[in-house]
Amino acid sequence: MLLELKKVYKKFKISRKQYFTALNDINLTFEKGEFVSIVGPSGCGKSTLLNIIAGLDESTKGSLIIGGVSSKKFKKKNWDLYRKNNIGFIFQNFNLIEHLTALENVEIVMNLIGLGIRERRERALELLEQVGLSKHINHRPSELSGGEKQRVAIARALANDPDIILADEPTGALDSKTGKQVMDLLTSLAKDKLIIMVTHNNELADEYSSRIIGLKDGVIESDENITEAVTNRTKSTLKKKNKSMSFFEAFKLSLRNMSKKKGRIAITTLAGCIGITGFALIMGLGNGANIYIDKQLNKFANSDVLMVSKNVKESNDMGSYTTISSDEKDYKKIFEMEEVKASRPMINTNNVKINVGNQESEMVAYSLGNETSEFLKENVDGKLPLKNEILVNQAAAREILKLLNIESKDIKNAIGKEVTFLINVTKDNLQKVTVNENFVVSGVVNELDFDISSIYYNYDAFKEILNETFLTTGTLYDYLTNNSGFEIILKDASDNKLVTNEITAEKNGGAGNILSVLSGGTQKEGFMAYNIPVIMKLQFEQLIFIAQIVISIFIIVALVVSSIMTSIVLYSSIVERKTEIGIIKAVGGRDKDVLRIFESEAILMGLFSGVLGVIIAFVLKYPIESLIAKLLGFKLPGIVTIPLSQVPFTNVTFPLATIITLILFSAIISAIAGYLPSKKATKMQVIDALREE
């Protein structure tokens, strides 16, 4: 026995205490090979009975026995499997998905039973040829006649090779001639299946049925065999799998639906892309500003010289410090870095003062690299310092002229002036020795002017002047263990921040963030490396990052608004596509399949917004650069540099990472916004959704 209905009742609630009994104690058995017509007046329960057999609706009481298994044991997934594998439903109103072609309407069932693309395409083409629609495979329902639509519906019902074909008034919307063609077709295609047809046309039932069941007021009034049916137990040869709709199919359905609502989707995409454009521009501006500042600070005279020392931790004793005792192999890593050109002991000068005309002024002294950088060669008025000579920056030149009471706006007048250094030099035993030495200003370096008086000396000449007794003898490692330090000279000044970060990284035995170390924010022992350009770079980066965060808060508000719009658009789409939801569930689609379809639509809107947002950002890049340059009064090429190879705010780099991240971020935001409406679609009952037609 293929199918049995046992003591089936169905009641509908009319009011709080009033119910209507649509089916009353229905007991029926069916075998494969029968063509059964259910007849009776309107409202007698024919369609209700068919819906219960199809698993589109549940009985109030009683059960279906399907292949010997009672539906009382069924859970939701079992009903989905039953509709997907055992039932083929032909609706009176066709219930085709409007934005799919005839071929795709047939294929959708086979997608749910796990057939491969090639296999389901071949089967769909074969079925459409059998129903006489081989020339209409790419036509949408709106391009087909009523009879052609019903033929597509029949092909779809046969697509999963079901045991049971259910037809609800299959000729009700057709003229008599087309109706007869459909009935002949249905009979010829389904000889080895159980066909149950609901009809109000008794003549049609008499002509085609092997058995007629009469219903009246929800009760079986008659059950008569018209002809002897050739029953059989033939099993389906189609290899069916318990699969969900693929993401590809879900995206395809969503794309087809979105193509019908281009205006609505365009507005939503435009709203969503505003936030992504903002993010891309703010990252681009921050990245461009960092690159610009980095280039400018690399023009400092000693930007290629890093001071390397050890951070020490204060002990419990007042004013005493612990000595670092790190493994020597850790420090050797520094000299193995490919960016390092040379190293030398560090001359610890403190509280440098210059005496000019019996007036004193504090300055900051730095050593220059062994080889003159390209920047210094091109940006020094005068010449580079030798023995008893110093190079000064613009602020130091102004200070020297001020101490000499020379009123001149031309800072080059400081060149050739003699100054006396009062230098406190720290020896290796921490003793401070004051040295007086006369120097001549050899030149003025035209670096960024921050009004900080800095002087630069020739390392080798300065070392000779101070005498080597002021420097600890031994290896460079000895300088570290004696709380002194050394300097490293880089091959390229642009690597100074990279090398600083590498040396101070905790994983390499460093003390951590250099700004935190210098400000006293950390007491971790370990290596630290720094120079003034690097410190200023890191400070500017922090300020830019904070500005980006503040602006991003306003951008997030725009994204929230666009997310709300996405939710509204998706909810509208769900309301408009209730019939489609019902069809998908009727052919065995699970809640997961419905969720994927509408989440796919949300994700696609997010992807469109992300791509459009990035494109707009690149288009706006040049006018924004021009505007900033005009406001600041000087050229800033590349000040808006959208990073194509860096994940924002991290050190992770790979091609197009930022662009991909922004687009994916947009898709994720849209997916989150679309989840609740999509989840609501899954809660829709299949019978309620189909009644919306």
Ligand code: ADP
The other form holds:
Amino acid sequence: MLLELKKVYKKFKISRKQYFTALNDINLTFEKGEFVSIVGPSGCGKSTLLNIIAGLDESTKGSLIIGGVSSKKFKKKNWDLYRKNNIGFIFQNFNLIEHLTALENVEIVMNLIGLGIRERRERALELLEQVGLSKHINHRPSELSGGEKQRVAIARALANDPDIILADEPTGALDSKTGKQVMDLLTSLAKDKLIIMVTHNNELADEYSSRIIGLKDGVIESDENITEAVTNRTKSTLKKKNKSMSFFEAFKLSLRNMSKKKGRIAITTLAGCIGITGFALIMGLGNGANIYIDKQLNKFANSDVLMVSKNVKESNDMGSYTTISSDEKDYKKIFEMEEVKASRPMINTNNVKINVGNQESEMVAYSLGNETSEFLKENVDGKLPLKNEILVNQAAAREILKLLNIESKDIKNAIGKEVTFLINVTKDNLQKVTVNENFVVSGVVNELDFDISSIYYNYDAFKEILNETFLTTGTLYDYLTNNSGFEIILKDASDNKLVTNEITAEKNGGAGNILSVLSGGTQKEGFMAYNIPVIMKLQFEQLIFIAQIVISIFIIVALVVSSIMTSIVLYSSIVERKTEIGIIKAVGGRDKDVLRIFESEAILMGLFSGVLGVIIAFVLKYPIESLIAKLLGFKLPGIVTIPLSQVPFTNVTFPLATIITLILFSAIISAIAGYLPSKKATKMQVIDALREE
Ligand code: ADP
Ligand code: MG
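Right, the form predicted alone is done; let's see the coordinates for the form predicted together with the named molecule.
Up next: the whole complex, starting with the chain shown before.
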């Protein structure tokens, strides 16, 4: 005995308290080789019975006994396996997947039983040949007649080589001649299987069946054997595996489906790519700004000098300072740092005056060691300063020319002019000392022009005077406790994280503190170590950061909008692909398979958006750069440089990492947005999906 129905009841809930009994105590046994017709008037419960046998619907009471095993013990998984391995279903309205060809409609079933591509293709071709459709394998359902569609459906029902073929009014939508052809085909191809057919066509039942069961109002009225059943069932040679649909197959299905609604997909892709484009650009802005700053500012003349001073609480012209109040150990650390090459007393820039032609002007003074930076060597007009020489920047050169009443656009004219260097300092005993030295301008340095007058003196040449003035006794550390500050010359200052960290450290009242002081924040008492390029960099980064925040908000909005659009497209896709869901489930597809199909559609949309987004970002980079140039009033070439090989927000690098992660990110966002709709698809009732409208 192949199949048995034991005390099967089916009640449908029609209102809160009302039930309709569609099947009432059905007891039946079926053998292999039987061709059973279930006949009866419309609404008597035929389809309900067939759906229960198919495992598409559950009985309210009673059980199926399949090959000796009761369905009472069945879990969802067992039902899926039962449908996948034992059942072939033929519907009145064919239920073919519209966007697949005849061949693919047959293949999809074998996909679920784990056959390889070649085996699948071979078997599908063979089956289509058997149903006489060799010439129509690449036709879509819309290009086939009703009879042809039903023959594809028969080929599909046979694809998993089931023991049981269930057919619900298979000829209901066909004219009588075509109907007979289809019946002939079905009986010849499945003669050794159990065929259970629902029909209200008694003539058809009489002609083809070995047994006819009459159903009325959900009760078996008659059960009559007409001919002997064919019992020599040939053994199945099909090697079935319990496999779910591969993502590759799911992607293929989704691509097919998406190609049918290009317009909608294009709009969603466009909407989805806005966020990704923004994301790529924002990273490009951050990265470009960093590269720009590194290129420009770290070449700044004294990027290797760390200025160390006590934080000023009150200062006057002579520079009086409060005593150091924070933990002294922290200062000592700086001296001990590996990166520190040398230390020297710093002339507090508040107290440097230049006297030119009897006129005074304040300037920022920087000392230069003998090892001067590459930048200076390359960007100096004239020469580097020696004893009693100074180098000036453009602003200082302009200032000197102005003080000398020389009208000249050529700042190189400042070279050779004599200036007096006036330094006022307060010694340990608060005694004022003025250093008064004559210098000749040796050259002009073309650094980034911030219009701040700076002069550079040769420390080694000036050392004696400076040390005499500043370091009468003790060490620099002792000196710091009484005086303004000193400079530390660093190794590899530009990419020296340790020093940068030390500079920004809160405990040191570092550059962060300086920034807050610069922007009018409260001054903290204590130690202050800073590096001009680093401060500029931080300031620049703050600006960039604000820009990034603004863009980020925009991106988040864009991502939310695109996620919603993805969801909507997917929801409508589910409605459209209802039949597909039903069929996949009817042939034993699991929830997982259905989920995969829709998730793959979401992921594909995300991938499209990602790719498009990245492409657009690379194109938009140029107009955005010129826009920034226009807004800021000066050119910043490469200010938007999308990094290529870095995973965003990490230090992980590999070729094309940025692009790959952005595209993956887009796919992930889309997959998340698509999860709920996809989940909903799995929840869809199979019979609802397949019900003939
Ligand atoms: P048929 O013999 O025409 O195939 P069906 O098995 O489809 O009949 O339906 C049997 C009865 O059960 C009908 O009266 C139908 O209205 C009712 N029925 C079927 N499905 C449902 C359902 N999901 N909810 C409520 N009633 C249903
Ligand atoms: Mg019916």
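Positions refer to the first chain, counted from 1. Whichever C-alpha set is largest while still superposing within 1.5 Å between the two forms counts as the rigid core. It should be emphasised that the depicted structure is a prediction, and the values quoted were computed from it without experimental measurement.
- When the rigid core is held fixed, the Cα atom of Gly588 travels less than 2 angstroms between these two forms.
- After superposition on the rigid core, the Cα atom of Lys262 is displaced by less than 2 Å between these two forms.
- After superposing the rigid core, the C-alpha of Asp57 moves by less than 2 Å between these two forms.
- Comparing between these two forms on a rigid core frame, one finds that Leu285 has its C-alpha moved by 2.9 Å.
- The Cα position of Ile549 changes by 5.2 Å between these two forms once both are aligned on the rigid core.
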